[in-house]
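Read the single chain below, which is given as structure tokens and is the form predicted alone.
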Amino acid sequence: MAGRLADRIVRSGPIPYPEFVEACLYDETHGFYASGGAAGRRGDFLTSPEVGPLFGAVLARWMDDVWEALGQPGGFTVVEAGAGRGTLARAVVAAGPRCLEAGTYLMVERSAVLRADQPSGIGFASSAHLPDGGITGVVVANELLDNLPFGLLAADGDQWRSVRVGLEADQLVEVLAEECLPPVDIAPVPGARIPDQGSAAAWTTGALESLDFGALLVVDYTSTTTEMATRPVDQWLRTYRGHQQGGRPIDDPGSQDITVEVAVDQLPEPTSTTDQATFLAAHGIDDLVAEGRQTWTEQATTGDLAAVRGRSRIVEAEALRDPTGLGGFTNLEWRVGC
């Protein structure tokens, strides 16, 4: 990746920063993803499907809020956009919401090489792209804004300029160019870096417009421009491969994920925003652990699959439900005719 990037500088000129991280990330060859990147324990970095099945039940227990709220329609839909090999959709269908009894979950993912593993059969269904409408259900997108291409600007003086990616001694290198406005109105004091997040604005947008009736839920770590302008830019634009913080964006490009806090002030207004302890809280997670511990309780002497299951609901909760970690994330719901 390193050197076909090299060679597209030295015959056009330095790349813009968003078309650097969609090639790091989803080139079809050299990519992050496409090269055995993911999600996972046997991955790069935890999400909270992966911590285990307890996200999903209650992510069902919304689908079945959201349904009841639209009055029960039949051809429900559930869609998942960076649904990756379909962890959360094995949870979600597993907990049985009422809401895809006659419905649909669709897992949107535009890694082939994910797709291949997702599951499929009755109510599952598999795309690479998000549908361009009338649908009637939810959007899902679980972590995905965060690794969504970005352009980045650097205060210089009293004009922001974008961030490019040139060449220096046969290295990358950052490198500002031209001057541009910033996503949102912000001072450039000097020194200070921003993302602008055009990308994940425009996938919300057309989300939003995807539905007919029903709920777009976004779940991911979040800022504002404002905040992460006084911020170091490693405290918000970070990288990860086997479970480790990785180097610079610049460096080994297409071995690990890059990541950027949510800006939520270049996002469409959601009609709520929680953290992610708050919302599982909304929606039932003290029940399902509760009924866990019954059935620990119950079935413990036996050992049998039951009982291990509702035991690690406990912990599951507690990873998921922790300020410091998962618990923190901001979760961001618009909804559409209900």
Ligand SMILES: C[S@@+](CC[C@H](N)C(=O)[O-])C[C@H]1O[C@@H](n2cnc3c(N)ncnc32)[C@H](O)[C@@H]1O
Given for the second form:
Amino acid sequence: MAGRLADRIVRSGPIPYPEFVEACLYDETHGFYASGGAAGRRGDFLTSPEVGPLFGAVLARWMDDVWEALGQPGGFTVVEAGAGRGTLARAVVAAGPRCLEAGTYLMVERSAVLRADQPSGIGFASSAHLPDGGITGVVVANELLDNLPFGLLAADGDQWRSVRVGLEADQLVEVLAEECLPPVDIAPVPGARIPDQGSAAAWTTGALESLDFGALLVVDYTSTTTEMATRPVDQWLRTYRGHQQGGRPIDDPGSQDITVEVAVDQLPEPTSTTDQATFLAAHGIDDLVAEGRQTWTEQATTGDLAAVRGRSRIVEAEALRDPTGLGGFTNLEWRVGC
Ligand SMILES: C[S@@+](CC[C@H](N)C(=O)[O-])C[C@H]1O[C@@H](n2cnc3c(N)ncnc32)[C@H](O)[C@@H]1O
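Coords for the form predicted together with this ligand, given the form predicted alone:
So here's everything in the complex, that chain up top.
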């Protein structure tokens, strides 16, 4: 990947940052996701669905709440964007939400390698693209927006300049390129860098347009552009590989995940914003944990699978609610016609 990027720079000059991120993550041959990078215990980073099935069970309750608010329509669709291998899809369907009794769970995932491992059969569908429109239901994106290609701007005197990836002594380096306007109104401060998350904003607008009636839920680690301008770039633009923080984004491109905190001030205004711990509490995590604890207490001596699953909910809930970890994520919700 580094060699191919270097050839491209020699041919056409320094690469705009979004195109660099796009290649590192999604190049069909050498990109991180195309070559098997993924969430999960055996993957490169752990997400809420990968902690265990409890997260999906809570989301199933949220989906039923939306379905109730819409008057229990038939043909309800759950669209999950960035569905990976379908871990969340399996957990939601296993929880048996009423909205899916006559509905469909559509997993949208751009990596063909990950799509090949998704569940199939009645009630499941899979695609590389979001539907254009006509959805009555919900669109859910867990840790997708932080993974969409983004631009990088650096303060240079009284201007913002876009950062590109160039070549120096055969090594990839960051170079300051053309002057540009920031994505939100923010003055350049010496040393400041900010992300341009136009593709996350465009994705959100597209997801809202796909919904005739229902809700969009985005779960991610978030910040604001102004706040990021005051922090060192390596605090909000991170890389991961094999559950460890990786190197600089320009190091060994394609071998590591590149992720950015989501600047909520660059997105359309949501209907509501909560932290994950609050969202989970509002949608019944305590009941589900109490149910699990009771099953464990009643059936622990037989040690059957239901008992072990019941006990596992207690541990999963701790991880999902941890305010310094997944519990501190932000849940952004947009309602459309309900
Ligand atoms: C960080 S992973 C999260 C996976 C899963 N949602 C989870 O929480 O475990 C992001 C996933 O989004 C996929 N992805 C990135 N851009 C996408 C897009 N525009 N449409 C659908 N999937 C996309 C990636 O291939 C990757 O599998």
